[in-house]
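Given next, in structure tokens, is a single chain: the form predicted on its own.
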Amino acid sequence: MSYSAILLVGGMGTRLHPLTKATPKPMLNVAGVPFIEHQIVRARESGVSEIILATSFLAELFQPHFGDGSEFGISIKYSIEEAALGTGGAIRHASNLLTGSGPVVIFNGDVLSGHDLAGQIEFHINQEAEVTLYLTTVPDARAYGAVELSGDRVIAFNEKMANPPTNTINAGCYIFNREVIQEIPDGKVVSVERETFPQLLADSRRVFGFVDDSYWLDIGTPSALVKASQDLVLGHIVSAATPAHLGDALVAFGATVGEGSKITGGSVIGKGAVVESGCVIEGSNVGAGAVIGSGTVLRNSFVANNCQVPSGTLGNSCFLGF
């Protein structure tokens, strides 16, 4: 059986500036792809046959790169909102592309995850759930939202509080049979965390939790948006949108790296990007068509596309470029 998705990539990433102020923040390159790229194939794997992109801010950079889907093995439609509509608000805006029957599964686009997406489908089935959400546990939940269990079913939602009472958290991918969609209103601003779920709570509907404490990671910061490249180029994730490449490295077709220079830590070469001799780049990721001057170290950084660093910079945790 083949399933619909919708992927929540409309919101600003303002906690990603500089990198965001001109790409939106699911379209930044993570491990040689957009990130969202990644989410894509995996919704796939997991037999989502369609998904539809809730787009607002610089909406119109999503199509050029991904088309119709056809190049990905999936349909892929592009709902705009004019103004944001929140996460409940985009959901039910993006479901009037939708087509077929069935549950739908919504995907936040700033998370990189290894759960078993087709056991959290299966399960929402078999418990004849109207939502399911995909939960995971945390070291500290104080910036996301606690979920409290009582055996599967969820039984409060507490969205971002200082003492949360659980780190069961919600995990940012949801299953929601089509009927609990159409009840959230059309064209209005509507929060899920704040306003669709403590009500589904309050009417006592048939909401559960799938727990899965595979790999996880908001990337919503710039420091876990350079984890998020590094663990996929380095294998701690594995996604088959990440390019083919050999070791700890992945130097893209075109670019050019030169004598004595070492990449290294899960770094990432853009197409066309040129490294000059006797530089140290480690858990960096290089743009397209940037020029790194010789003895340049880099660690931890992100360089713009077509950024030319001049030769001996010295540079860790920094964003080169944007």
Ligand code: GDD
Contents of the next structure:
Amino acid sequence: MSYSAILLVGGMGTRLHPLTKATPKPMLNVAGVPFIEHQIVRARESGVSEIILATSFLAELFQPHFGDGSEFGISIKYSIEEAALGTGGAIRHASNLLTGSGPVVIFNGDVLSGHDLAGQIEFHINQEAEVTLYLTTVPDARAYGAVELSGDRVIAFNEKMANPPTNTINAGCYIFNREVIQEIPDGKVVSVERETFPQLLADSRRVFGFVDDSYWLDIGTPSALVKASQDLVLGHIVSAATPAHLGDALVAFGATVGEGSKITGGSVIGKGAVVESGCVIEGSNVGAGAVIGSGTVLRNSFVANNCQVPSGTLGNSCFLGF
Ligand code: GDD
Ligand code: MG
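To test you: the structure above is the form predicted on its own. What is the structure of the form predicted together with this ligand?
Zooming out: every chain and molecule, the one shown earlier first.
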């Protein structure tokens, strides 16, 4: 069986300013490729053959990299919201471009996870569900949608609550039956978390939770973004989209590393970048064409493409050149 999917990539990425001023969050470089390449390749591996990118903010920046998807072994189309429609409105708008039949997979475009998507789809079908939410467990659910269950059935959805009643959260991947998507009003701003889910539950519709506690990370904050890239390069989470590399760093073809410099901790050195001598680059992302002056020490930091970092710079958890 092959499935259709919608990838939500239209948010503003405000928590990642200034990185997301000119690059949408889903296109930020994570382990050497735009972040959603990891999600797209994984979706394909799980049986998704068609994916609609639901774009709004900086919509024009996706197609030049992903094209029609053929390079990635999947069909990719682009839905554009002139003004952002919210997560529910985006799903409804993007659904106009879907072909085929059967349930539709919806992804938030900022989640790195190792969850069993094929298992979630199978669960959805076996339960005769209308909507199935992938759920995970976090220590603090306040920044997420806290989801209450009775058995496998979702009974309450609480988006970003001060005192969440549970640590089980919406992990940002849903299976929707097409009829349910068609019920969302077209061309209107709708939040799937604040409107669609609560309404479905109020109407006692068949909404199920698929709990999977494998690797999960929302890359929407600076520390999470850094961690995602490190974890991919270090192999803590495996993605077929991560370029081949040796050891615990990813040094792109054509980048140069000077004498005595150490590149470690899941760092990425972009195409054509130059790291001069005697530097320590740990858990950091150096953009294409950047030049890192000699004796620089960077930890958990991001350097913009083509940025010139002066010799002897010391940087910890910082963004340079954005
Ligand atoms: N096309 C489109 N249009 N996409 C949107 C819009 C919109 O108006 N608004 C948000 N998105 C996309 C974002 O680009 C992102 O990929 C995804 O929807 C989720 O938005 P975030 O802004 O990252 O939401 P969040 O992280 O605060 O919360 C969401 O994710 C959590 C899990 O990471 C919610 O779904 C929570 O319930 C959930 O727990
Ligand atoms: Mg998010």
